Amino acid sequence: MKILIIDDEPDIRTYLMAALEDSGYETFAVKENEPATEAIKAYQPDLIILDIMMPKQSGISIYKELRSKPQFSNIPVAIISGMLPGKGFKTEFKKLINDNTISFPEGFIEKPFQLSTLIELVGNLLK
């Protein structure tokens, strides 16, 4: 399974890879100025880890691009972010979205996280 992860940090990239590698996944990363729907159809992944915060572009729009665009719609996301709280992660989500028509992320990991919480999540998005 390709997962293509999405950060600016260059060390959260590194991490992520190869935690997710030991775990047996293909992983790809770009950096949030390079462009995520260019990745998308160049590694065809099945699931995509985006960060939210971001300094050029914003994960949430680079997540409300993935979802308008039929071809990337049923690719999951797991989004990783620090400033979002784990249990009022859907109602700021909605605030920052700001779009009823556009659903939720399948999952959602709050920084700093615990590497067995991300691959349990990543191993339940992925069956």
The other form holds:
Amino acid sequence: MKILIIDDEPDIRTYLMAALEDSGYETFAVKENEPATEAIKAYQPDLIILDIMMPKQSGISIYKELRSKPQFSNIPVAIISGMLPGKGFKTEFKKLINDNTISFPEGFIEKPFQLSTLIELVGNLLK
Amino acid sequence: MNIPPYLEKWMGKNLFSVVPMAIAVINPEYDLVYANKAFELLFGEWENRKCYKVYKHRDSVCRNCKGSETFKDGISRVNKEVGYNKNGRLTSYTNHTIPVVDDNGDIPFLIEMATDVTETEQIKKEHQLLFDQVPCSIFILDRNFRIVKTNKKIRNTFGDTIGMHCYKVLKGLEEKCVECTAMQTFTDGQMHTGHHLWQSGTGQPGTEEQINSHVTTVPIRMEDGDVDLVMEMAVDITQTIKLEDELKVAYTFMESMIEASLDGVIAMDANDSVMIFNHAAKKIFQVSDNKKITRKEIKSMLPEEFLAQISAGQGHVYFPETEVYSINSEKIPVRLIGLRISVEDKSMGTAITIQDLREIKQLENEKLEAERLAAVGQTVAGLAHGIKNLITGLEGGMYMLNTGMKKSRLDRIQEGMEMLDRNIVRVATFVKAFLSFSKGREIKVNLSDPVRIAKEVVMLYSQRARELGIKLINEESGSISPALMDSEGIHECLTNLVGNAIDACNMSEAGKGQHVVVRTIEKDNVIIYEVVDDGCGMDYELKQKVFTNFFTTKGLGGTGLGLLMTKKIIHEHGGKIDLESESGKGTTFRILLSRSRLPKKS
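Alright, leaving the form predicted alone aside, put up the form predicted together with the partner chain.
Once more the chain from above appears, this time first in line as the rest of the complex follows.
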């Protein structure tokens, strides 16, 4: 099972990759300044873990793009963010998306997270 | 008395020719046989002419000839005649016809004595015309208050009223008015005036109209001095009264508006006497309600320059933010508008409105405080976000360290240590920046050159820009005079904005983002700084976040406090900051500092 991590923080990328690999997943991270869609096409992930607040391109616009293109829209997405609250996530996310036709992401993890919660969520999403 | 013979002789001989009355002698054939000097002056040549030819330019005897009657009956007559004078003009004259009786009792001659009354007649006619046509009502009353004579205006309004009682005609009353102006004149023979309400169209419903009349009664004296008649002249003042009433209403309305106004209103007349000093003005200047304000006191209250500009008549004089002194010499922040009122270049006085800014100032301070608190709130929220990332980083480091040790993987241990180090440094940077922000810095105002601050910031970044291949340009336009501002604070703002602009250029795709322009301009007393870059720009979400959140796009490099700090400093200068940005095209940040709102010297 392949997981693509999109996050601008190198430390968080390293952490997520190490932790997920330790749980038996194959991971690939998109570095800064790399277009995410190119990576998805090349890597064909089973799950995408996506950060929201990034300097080059916000996670929101990446998410909109993924959901608007048929070749990506079937890939489950887990949002990982310190900006959005765990409670009321849907409302806040809806405000940011500002588009009723776009469906909600399959998972959400609030930073900081319990590693076990992350692993469990990823496990569920990849069943 | 004995008449001396020489006088009798003179009168017989000369009187005829020197008497200032035209005298002629006519025989029964109507020939003018003799006439005096005055006759010749009035009627011209007479010798060998018939009287009707001379008097009336006729060729035969006049009908109703009075002379022929006197020849027959020997009775003297007086007649009013109209004939022609020597210049051929129609002339009115009074003619006395007297028979000359001879010793036999016959009448061989008549003497005719004519007085020219043309002028008198003319005056009479003019008088009648005046009486009739003058655009006011005139009538004459007798002692029983019966109307004897009316002019046209009275006839047009009330119809034929001769012989009727004035009170019946004018007011529809059955007896004399209680306050009768004519009565007063009948009583004392003096002129009197009064105000009467007349009712035209009395008796016919729907035609009634009230006429407010200002009447004057004058006595018409008989020869014995008694007043038998009174002339009453009336002017219709209905319109005047209506206008007066309207004016009174308008004035009362305006007066209550001024009195109720929340702004102070002061008005002075052309002699600088204080006419209006309304309730709000009294409140602002702490003047008790019944005190009269003098020009001198006004001078001590308002700024000299303001009054000078009004007197110079430079249209509206507007002082958006200034100070006045109350009567107790307390300084009060106000907005002043003054105007010299003139009508066709003639000064009518001065009007001044005063807006009390104390409450607004208070609200402004409260708003600034609220904004500061909101900023602190945002900072705390943003800080939480930052800390969440830091904790995640720290946890990541711990995870790498732990799993590295368990699995005896040195690379993981190494990586974990580095992650811990990095994130601990970040925590320290964060906390420092946060403390500096929340503590704030004391604002230090001094007279500073706005252009120089921009120049210094550009110098500061010039090397870094050069290294990154970015052109950093300082642009000034026109001269900008020094302003009271916290130069260090503004320096910090521009440092933040220029730093951001350079970062934005650095983050943009290759070949793009090569220019940063710092522009200092002044327009309408507003000092404007613009920091323009053609770097990566911002999309909609980012633009919404830049000021409102503790926000950074720079990962480890930023604290997310720069723009918040900038906004705070600009607010402390009473200024505004806004931005225009388009993703991929660049960003312009604009700081607007209105001179009138800059802080006062500390």
